[in-house]
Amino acid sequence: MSAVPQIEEFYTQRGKRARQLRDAGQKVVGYFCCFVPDEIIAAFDMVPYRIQGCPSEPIDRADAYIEPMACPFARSCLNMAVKGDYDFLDGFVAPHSCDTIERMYSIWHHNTPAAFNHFLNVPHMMGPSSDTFYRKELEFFIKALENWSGRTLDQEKLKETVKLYNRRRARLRELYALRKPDPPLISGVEITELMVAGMGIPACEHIELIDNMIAEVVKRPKPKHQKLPRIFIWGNEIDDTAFIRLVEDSGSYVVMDDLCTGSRIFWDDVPETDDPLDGIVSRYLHINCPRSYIPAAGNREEDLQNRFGHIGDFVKQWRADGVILYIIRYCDTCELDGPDLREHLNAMGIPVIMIEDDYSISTIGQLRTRIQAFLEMII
């Protein structure tokens, strides 16, 4: 059976599976961003659900609660919550991933409270005390889940959950490797659908989808070779295929990404340590994200390499011909990192276009000309 129909079902009906599991007796805990460890929630036999917005729907109610110049992704998520689209969530967790999400916790909690509500304070400064601080925050998070659920976290169960999620990470890296050939064996649209589908289902079910997708892709006839530019995309939230589809339909291959809905989720494993919390702290706190401040290193060139060297490695390994910096409007962290990243990539000889966009599919037509002009420049 093809994996595609099931992936499309989970992609288009994003809360459907979580609702089914809740009806079956499991608790569903919604959370924002990459800094909330799924493993901890899953180790309590709860369903982690990555909260997403809906760029195809207008933001018609959230502006009564948060100013319209705030992040449109966060506003879209709140809009859905106010309208009752997230009524299946038993718990709500927000990390201090950025100032808007920090504020969102209080607004969400006050207006649409769940049975369990928790704010996870994640350090922005990467230094000697950051790991200790974040560990204490995770211990507080675990204690709060224990008090709410009436259960004590089993350390062996947490270790097994870490192994499960590392298995999912390994499968996703294997899937992403299928984009290295020229032409790539799988499209950026297919990847986006699979990533979004996995944000609202248990890890074991997502692994099955990934395995089926890999098996299906490797059996496909080899794609016809076309000399199209290979594109790398950097930014924050892309949980809808519209923009990726625009880039590919304009005459390119989207071959790799550095997105908080893409490779940042899975690229590095959680080290399997005797105390599983040690490995979780090590992995989650050091996710490469514009919201984290990495201390300056050496001269200007050395500092850029220290901050963006992993992106340069991605560009080389996936043989990208150009990079699109896709930034959701009012995202200060990406806006500040974008020019420095462009400088680093330009020094490597890589063409870059920086796009600031609303979290809405209504803007796609306006971007078409800019994307096409950029791709023609690369060719």
Second form
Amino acid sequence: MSAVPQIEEFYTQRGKRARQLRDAGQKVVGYFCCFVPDEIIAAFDMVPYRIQGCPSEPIDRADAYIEPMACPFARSCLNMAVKGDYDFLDGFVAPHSCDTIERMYSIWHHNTPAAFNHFLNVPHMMGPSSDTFYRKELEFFIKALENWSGRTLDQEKLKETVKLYNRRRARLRELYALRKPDPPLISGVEITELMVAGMGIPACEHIELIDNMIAEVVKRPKPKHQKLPRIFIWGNEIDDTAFIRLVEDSGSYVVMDDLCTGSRIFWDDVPETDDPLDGIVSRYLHINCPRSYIPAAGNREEDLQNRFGHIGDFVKQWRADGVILYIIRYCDTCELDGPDLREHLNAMGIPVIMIEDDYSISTIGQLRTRIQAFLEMII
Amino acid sequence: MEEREPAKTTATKGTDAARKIRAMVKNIYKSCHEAQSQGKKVAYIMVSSQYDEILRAMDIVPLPTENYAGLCAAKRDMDRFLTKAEEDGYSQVLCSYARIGLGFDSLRKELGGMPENAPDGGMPLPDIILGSSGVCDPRFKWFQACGRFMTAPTYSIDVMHPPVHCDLNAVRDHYVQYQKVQFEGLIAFLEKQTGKPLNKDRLWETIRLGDEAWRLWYESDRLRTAKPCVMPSQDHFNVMVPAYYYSGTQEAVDYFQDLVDEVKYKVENKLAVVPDEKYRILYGGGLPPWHTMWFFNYFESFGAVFVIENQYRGFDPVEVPDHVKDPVEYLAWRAFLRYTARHEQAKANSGNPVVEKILDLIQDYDIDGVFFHACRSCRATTIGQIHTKNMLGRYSDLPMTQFVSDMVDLRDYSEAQWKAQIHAFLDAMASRKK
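Let me have the form predicted in complex with its partner chain next, following on from the form predicted on its own.
Let's see the whole complex now, leading with the same chain.
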């Protein structure tokens, strides 16, 4: 059976599976961003649910609670929450990922309180003391989950969950490798749907979907060769296919990304350490997100390489012809990284366009002209 | 060609102390230029990073880039820096302090020297750049981005505080230890840059001076509970200069002693800011509109005076336990205690420390209305204002208003809208008083 209908079902009816599992007796814990290790939630036999927004719906309620100069993704999520779309969440966890999400914690849990609410502090700096600090914060998080659930975290269960999640990561890397051929075997839109579908279902079910998708893709007839530009996308949240579809429909292949809804959340494994928290700390705290500060290193060129070298590697390995920096407006950390990243990529000879967007599909028409012009430029 | 008079941006002050600030601001930049000629290190810094006394103890001269952005706005000389940053690819909604700073740095690099007629002689190239995560994200990302325009060694520290729901007894050691290690990392970096070890006796002395200045500042604010108001908010947004930018110096202590004396005298003699004080307003939050500070005087022309602020306000004094014998540990403890001062109170009441602080100010200063300023480009001080207003509404029937513009970018400001909103707010306060 084709995996596509189920992926589309989970993509379009987000929360459906989580609601089913909740009805069956499991607790569902919603969380923001990349810095909440969902393995920990899953190890309590709860369902981790990555909170997403809805760019196709206007933000019509959230402005009574949060300022319009806040990240529109976060506002969209809150909009859904105050309308009751997240009424299936038993728990809510916000990490200190950025200024908006930090402030969102108080706004969210005062206005739409869940049974369990937790703020996870995450250092911005990187170094041994930050590892120690973050580990302690995770211990507080675990303790809070234990108090709420009345259960003690089973270390062996956490180890098993880490393995399961690494299996998913490996499958996703395998899936992303299908984008390396020219033309790629799978589209950016399909990848986005599969990634979003996985945000609200248990990891084992997501693995099954990925496996089925890989099996299906490799059996497809070889795509007709068309010389179209291969595009890499960098930015923050893309949890809707509209923008990716625009880029592909404008005459390109979206072949790779560094997004917090894409490769950023799964690329590196959690080391499988004796104490599972050791591995979790070392993986999660070192996620390459613009909100984290990578200490200055060497001269300008070396510093940029230190900060963005992994992106350059992706661009080379996936043979991208151009890069789109997709920044959701009011994201100060992405806005500040953008020009530096552009400099780094330009130095590699890669054309770059910076797009600032409102996290709304209503802006797609305006973006079309810019994207088309960019693609024409790099052909 | 007819010469146009420069637009008036500043407000008329109520105290002599506030009127002395202009010279102190000029001196910040002058002393940076002089310091470099004397072989001292000048550091780009971020205000309220909790490291001021360390810098003073190591003879590093602080160069506050955010303050410079405010200065450019007050001088209405910000557009060339904002547009330069935007030409370089920085968004028009990015923190406008950062845009002015980056635009200035870019222009200085392009020109190979100081931009012509730069306010107060301009910012010299720093020897060191010191960011922090205290207050907001751009405070370390901005300085990271500076690498495009200069090669100064750069270092940033975390300034972390726990969420309100936590058990302070359980998390205290964890937070204090992390903060201490962050400071130790900074000190090691500075020792390497200066080639001199930190003298801890000297650090104790700068801490003593820093604490004393802030204690006096707090004392002056407590005197401001008196009616009628003798020191308005526009003065506060000036007197913060020695508190933040001269922290750890005798100069700051002397300044605040004079301020306390002056405010005391004015209170005793009822030397009011406005002759017929009708409304007492709390500046509830948001960076001030440095481009248009005269709006305070506009309010005053209707008998409405801003009597106290919840922005750029010093932390209330805290008591670091006696067992702390190391000055670096003292700084870590002090930061923890400052940031958690209202956690227990919040847990027992509204659940929100900002709300608790504002409720205290409303009561202590006999407030008639609360004003917030939402800045288009400042996430840190803007997000949460509506939430704070909503929560305050559960405890208070005071009129509250939120004005929108920006701290330095005039393109986000509309005088006509502000005036209309000012009158609506005055009407609301009048109705409540009937």
